[in-house]
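Single chain ahead, by itself, as structure tokens, in the form predicted on its own.
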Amino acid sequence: MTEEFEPKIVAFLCKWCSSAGSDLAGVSRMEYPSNVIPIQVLCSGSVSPLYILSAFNKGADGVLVSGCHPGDCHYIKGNYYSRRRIALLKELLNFIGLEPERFKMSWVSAAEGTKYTEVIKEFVDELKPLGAQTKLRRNG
């Protein structure tokens, strides 16, 4: 009998937005798969493309950043700072080997606990068929 695969995802959650619709998901007992690591950041802008390559290399199947809608952000521009990151590290990840579908972003507000259950349930679909990530983890 073999086990189905089970990614493992890092999601980094702006403390403002995403991560309070995470808490409204939990205190609301909303199901989806237990499958994600969140860490809580205080905007999506300040995720360094290099957190997400660091998420990636300690054995993460994939990694989403999430935060405020765009035009909501408590930092006024953080989110469209991010956006523009994320599309540079989306080109990355493909010149480097790894799948960009890998990789999601996500708008979430604190009010939207059912579009955070729906993101995490959709991102692990798309991850299932793409197995284990190996490209980026460390031997040894």
Second form
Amino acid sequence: MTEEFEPKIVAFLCKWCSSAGSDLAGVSRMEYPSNVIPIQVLCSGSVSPLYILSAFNKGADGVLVSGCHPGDCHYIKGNYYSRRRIALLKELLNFIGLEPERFKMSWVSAAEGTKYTEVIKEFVDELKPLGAQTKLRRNG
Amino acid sequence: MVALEDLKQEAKNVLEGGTVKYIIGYKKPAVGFMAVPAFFHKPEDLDALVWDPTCVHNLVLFLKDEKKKKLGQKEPDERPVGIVVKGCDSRAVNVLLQENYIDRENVYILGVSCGKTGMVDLKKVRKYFKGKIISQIDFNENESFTVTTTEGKVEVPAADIFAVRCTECITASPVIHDVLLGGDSVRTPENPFGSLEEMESKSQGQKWDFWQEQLTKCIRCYACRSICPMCYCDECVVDTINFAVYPDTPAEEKAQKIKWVEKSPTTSENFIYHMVRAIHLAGRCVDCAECERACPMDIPLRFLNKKLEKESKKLFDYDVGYDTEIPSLISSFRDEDPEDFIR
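Got the form predicted on its own; could you also share the form predicted together with its partner chain?
Below, the chain from earlier opens the complete complex, with every other chain and molecule after it.
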């Protein structure tokens, strides 16, 4: 039997909401796939498109950026900036031919542990049929 | 149509009067027929000034050099620099003003209108006039150019030899100027983003194949970056100039250095470089297509920037280079920005 492909996901989680949300999922003993490598950032607005490209470059099969719901940002408007920037990057990645499923953004609040597990489950399910990401990956 | 004599006269007036330090314009090249950028310091030099459809360069690039030069001078000459700008270039000036990179007092803008046509594309001209020696290309009142070759003058429909970007241009006359020559000319292209359509209709696999073929060619000479009037950062994120590695640099120190993009021109690194550049130019690129012209490997770089221009128009209703008072694209937001892609 061949082993099933396990995608590697890099998740940029905002410290105030999504990261706390993932913590909640953890302390509540909710089960979700272990494919995620979480990276805590201070705000989703601090995620430079270069971080995302770099994650793909260094071998991520999927990248998730997660922040507070609009209006809930700890820094008032960081997630609005992020929304705009990510929309542009998403279009660009789509334009050069990367599968659009590989890049996701979500709003997860500190209370939404369940939503966090759902987002990850869905993401892993979407990535599995796509296989490994080799397009932007650095060779060697 | 701009009368060259008027342009010369306007330039002469400001240069003789001492209003400007010098004038950046175009002159005839020593070889060939494509005009080259020129710096006019004395009024008598201005006889060499030209304005024709071969003035493809975006001279706003030289405002960057001027600023850097001035920073190094103890007592800089504070007079403005005169600059000849086309419609697209004037928007580049606007973006630099919007970003407070230059002040309005630093430039004296001699705006020239492209009229009904635009700039020629050297590759198209070469293909059209295979092997013939061209000495001059001129604007006409209608949508055509007069091309003078060794075999005489020919009238060529503009559509045959002018640059693709000019077919999608909506600002044929400068939006910011101290003097405007050639009058206002309004253009309404049928489809301002027409060149992208073929690309967008392809499947993901085809798109990838196309870009892989194109970007593998890149030799990372950074000509696109050097010629871009918007790429004015002192240190570029893809250059690790203050992270120099010497033979005796310890391994721990090397490990701590962030290397976003490797210098080697491999496909994956080329992708990251060009995408970072495209993102950095989102909402700033005025589609002067100088990157594409300067590219020695003929990579259609304009596409990447045009795509983001299209998206910023479609998603955020943002026009580049018209208003210097509004905040830039990625340093602003609206409540109604689309978020249907967000889970």
